[in-house]
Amino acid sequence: MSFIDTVFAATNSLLSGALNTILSALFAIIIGTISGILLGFLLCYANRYFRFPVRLYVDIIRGIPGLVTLFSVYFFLGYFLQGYGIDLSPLISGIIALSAMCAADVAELTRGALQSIPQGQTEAGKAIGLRFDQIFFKILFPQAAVHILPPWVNTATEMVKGSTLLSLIGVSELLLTANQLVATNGNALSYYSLIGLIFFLLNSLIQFLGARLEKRLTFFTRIKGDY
């Protein structure tokens, strides 16, 4: 069977697997990014009683393999929630685990970006009568976003690649779909080459969008700086 024949024969299965891959990565990136920015804010500006648990969370999640995080959510959190009548599906468990990993990385990126901004800019904002929320959203965060974006793109692509871990808890994402197709039809080289191409295209799209957004953020930040 040729490569083109392989693609057409497996279209339905691959589309289903690709959908689960895209959904799990997309939700993980959105939830993890929003949560991570909030956690990074707490690491910079909260008092020590809030900073300590956040710091502990970030260090633990970033310090253990993603597979351990996934199994912890799927088996331990899933078992705990069953006592309250909540049944976590494998896909939801995977999204939670990926979101937790993304949030920890984004929190550290946000902390580093915010702390890299000279303190004088905060003082200048206070001097002209701005409240802290105005200083943060109008001065600090736009500058921090420019620094966060390039490594955030790497984190986002890692979430796409990390979605392959979900196959280990039974989520029919691209890797598990390819494994099933190989077990049924053989032709391993064609199937794995195809899912490799799909992952490459997905991550290339993220990198392209990230580069465009970075240019826009840099442009608007420079305009604000001129004024």
The other form holds:
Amino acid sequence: MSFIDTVFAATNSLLSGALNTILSALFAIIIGTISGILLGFLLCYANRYFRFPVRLYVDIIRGIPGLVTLFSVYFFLGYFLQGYGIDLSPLISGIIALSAMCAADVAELTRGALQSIPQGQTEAGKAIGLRFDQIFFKILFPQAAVHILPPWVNTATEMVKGSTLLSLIGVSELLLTANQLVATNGNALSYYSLIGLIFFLLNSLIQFLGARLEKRLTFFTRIKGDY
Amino acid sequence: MKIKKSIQKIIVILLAVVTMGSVLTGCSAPANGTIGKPTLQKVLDRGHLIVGTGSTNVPWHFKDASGKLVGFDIEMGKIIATAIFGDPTKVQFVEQSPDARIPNLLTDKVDITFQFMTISPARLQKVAFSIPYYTEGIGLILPTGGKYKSFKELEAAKAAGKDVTIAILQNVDSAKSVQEILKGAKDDQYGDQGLVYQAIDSNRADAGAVDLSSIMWLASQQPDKYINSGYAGHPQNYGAAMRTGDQIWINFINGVLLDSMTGATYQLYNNAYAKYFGVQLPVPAIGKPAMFH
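Could you please show the structure of the form predicted together with the partner chain, as a counterpart to the form predicted on its own just displayed?
All chains and molecules follow, beginning with the one already shown.
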């Protein structure tokens, strides 16, 4: 069978591999972004008792390799939870580990973006009698979001690429699917090129959406004259 | 303000106590959980067997054209499921990379591992092995269009002072194995057998040291890409790995495997052997048990 024939024969495997890649990256990006923004907020505004554990978390996760985080979740957290009757499947473990990595990155991005906004704006908000939530949601966050977006797109594409780590705990995502096809059909270079192309397309889509969103956000902030 | 600070202090102290508590108890799982039960009982209660295996090594464990997990290791898992439940489908396969074989057992993710696992003294200190269910040999696979056409040519090149690189699957004694095959050869170790083939496809290595069974399969399936160098050696036994200390489970598995190779259930093993190694084994002799011949 030629390479193209084997690809057609393995369409289902490749589709399910792509689905696992997309699912794990998508959930990691969503969960990681929401929790990362919350953590970044805590890093900026919480008192030191809350700030300290968050800082510790962010520094530890950012300071260790993704593979170590993944193995820690899969083997140690999985073992610990098993005692309570909770079974962490490889896919769920992978999503937790990727989300943890994404959250730590987004927390730092959020902290940096919020702290880059001049203190005077918060003071001005207070001076005209706005509450903290009003200052945060109407003045600070819309500006911070514009700063966060470009590096966030970078983090999101890293998550898609990082999902290949999940192959090591047995999640049949694109890389493991390619390895399985190589094992049966040879043609390693062709299969790796094929999944490389799929990854490139996925990440191009994220970059395209990010650019659109960035345009939109900067448009609004320009209209309001805040930026 | 003072009250708020005291509350904060209490929260911090409580958090510290909880953290210390978890650290001191080693974050251990509760003793009444499922972990302490004998494996055979756990499998019976659960209603299916959980087998750790791979998905990237022909003919041991791989995906067929329809994406179904098949192979000799998969058949072994089915033999055990048949022995427990009388039903070869009562088995769930957990796909794992070779380096997750021992961790997955030790963290109770699988009941048993059938993943072309070589029985070695180093591994026996960590996990228990069943009796062997296959004796594998290492062979050398060469690219059809490569520099060398046989093991003799490789030996001659090494003797002439040329550098020879042999790709091999990462294992306890991979470096030692390469030296035993061809003294002085450089070993490139990879985490997956697929990468070993990739290494010879892309000329990173002159030859790949892989299981003879895989070489025979690949050389027959794709003669335009791979040839068998003719080297065969380094016998090694493949056994099923289990957690240590559960003698009931270990005895059970040994009994089932022994019976499937030499006794009443020989057809299960013989059929699997014929399907994946292309050889029809004889019916076990009547009289003195086959293993004592």
